[in-house]
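Have a look below at one chain only, the form predicted on its own, in structure tokens format.
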Amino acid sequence: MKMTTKLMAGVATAAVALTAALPAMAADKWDMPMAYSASNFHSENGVTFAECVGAGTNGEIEITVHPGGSLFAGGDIKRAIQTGQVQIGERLMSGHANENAVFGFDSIPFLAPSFDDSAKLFAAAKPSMEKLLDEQNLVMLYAVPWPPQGLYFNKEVNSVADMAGLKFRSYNNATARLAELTNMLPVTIEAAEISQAFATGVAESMISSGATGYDRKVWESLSHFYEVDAWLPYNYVMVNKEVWGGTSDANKAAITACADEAQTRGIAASKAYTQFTMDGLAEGGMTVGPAGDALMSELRAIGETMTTEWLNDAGDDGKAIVDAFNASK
């Protein structure tokens, strides 16, 4: 009995020593492609989120952020996550409106032109969005709006007639339709290609936030930014559903907590970035200010047309989103 006890004690001691000598379990490595430049507040927020996940999971999940479309172009990110080429990533939500109109809920002109209204609209749309994404093998972790969208031109514009014939950078169905209704020529251009597109004359105008123009130094090619507050489009971070399903409950909780922090932090950054970037555009030499009354009146009429079209395309889900949003105001 004594010999057996000594033997068991020796085996236990050896096991402890062997365990201590083994290297820590390798981290589960996730790649996170993002479409916007490393200096953009969405990308910076993504990096902070990734660091939070690393700390919150005690290093069990390690996320590497790939900004600026360096791993996948913006239009390819969602498909890469769906198919498991990468585990996680960020994409402009309305970039999927060609798949289902509901994805374009955030780009209905003048429906929710402020941060407060945008938050209410997102809350109204979130259940439909989560259902759609679940059907596509995706789980949404967090979403952050861009600052209000304004119009950029290479000349002074006082009416819709002044826009006719301009090459207009589009990034979703709504921007392409806006170009058509204003007699501009839509050209699909990813965020990473904006500077080159304007420098080479491939595009002459766009609707976007002050953030995009500031990040891409568009004052080198464009002259005017008009504050029209058309809508606040969302970027969202999604994870492959199978990857998420294979993540431990403890790590899911840690990631969810980091995602909640990222959403809160991102919204605050978007608000702060709004005036900062408009000031930056002006310092770069652009004329920055509200659009004139005549132009706004014409744009609002176009917005009514686009709203009707979106409701027709989105069907019952779209009506439910708008009804819920209106009820929350």
Ligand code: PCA
The other form holds:
Amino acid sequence: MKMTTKLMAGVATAAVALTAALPAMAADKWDMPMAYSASNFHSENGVTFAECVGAGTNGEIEITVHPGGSLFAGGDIKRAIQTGQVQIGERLMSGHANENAVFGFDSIPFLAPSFDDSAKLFAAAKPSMEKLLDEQNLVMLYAVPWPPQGLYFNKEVNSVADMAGLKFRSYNNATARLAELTNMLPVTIEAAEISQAFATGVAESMISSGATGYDRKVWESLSHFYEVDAWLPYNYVMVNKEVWGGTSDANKAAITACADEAQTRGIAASKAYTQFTMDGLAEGGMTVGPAGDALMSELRAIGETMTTEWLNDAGDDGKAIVDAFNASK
Ligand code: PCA
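How about the form predicted in complex with pyroglutamic acid, since we already have the form predicted on its own?
Whole complex next, starting from this chain.
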């Protein structure tokens, strides 16, 4: 169908009028990549946070959550925010320990193995984290720990010797080092990919929370989950510093309030998910229970080695975090 010139001019005029009206009405659209599956409690929390921001800013900022690594894979999310490819996103903090060991403060075996200790450790580390992130063009909005980390296997394991030669899925420096010290073979795999990795035998074991094993239905391939309570690693939501700087004070206040709520809600969900997901693993057919004493004492010795190594790598900042944490206990 052909439009008459007159009609087209009318359409053009209407378009101009619409465009002129837009700046006052158009929402700022922020994309928020997240690495973990939509059903994961961190992702659900992120969606609620995004809704809160929409409401709190009267629709001026509209956040679209992209879970499951669908927009950027976990390992690429921080860079995407730093470089302004997206405005906001979530990542596992210790995933950056290869850049700077300080980011791995939350993955030191047995340093802070409970929710209470983990909150104190995070408070001790927060100033260093904020400084580091600021230097990287990032502003942290909130952070939520995963449930305590335990060991998954495709067989019964009672000692470190039983682990030798297993292919071990790692997700950060500490997990790769744990594999080396237990004579396993580390292979780095994002959580979004683990069901497949276990199904195809690319990996046979991992350390993670009950929550991740539950989300990824690992009972289809694995048989044992040992509660080890090694550490509680944090996911954190960060925003590009320039985007943040360009946000009005009123909207900053609204976003900060939503972030505080998200942190509180996320911690509560993480606590609730600890038992819920371990029950789910058992219902899926896995053997779930505490690691035996012999295995625990071997793991503790490995933990001491890893603590010493981390303190060497993380220098004065690392020592200051651990000292502040110990003083707060
Ligand atoms: N789940 C994430 C990190 C820690 C956890 O419990 C993962 O396995 O990738």
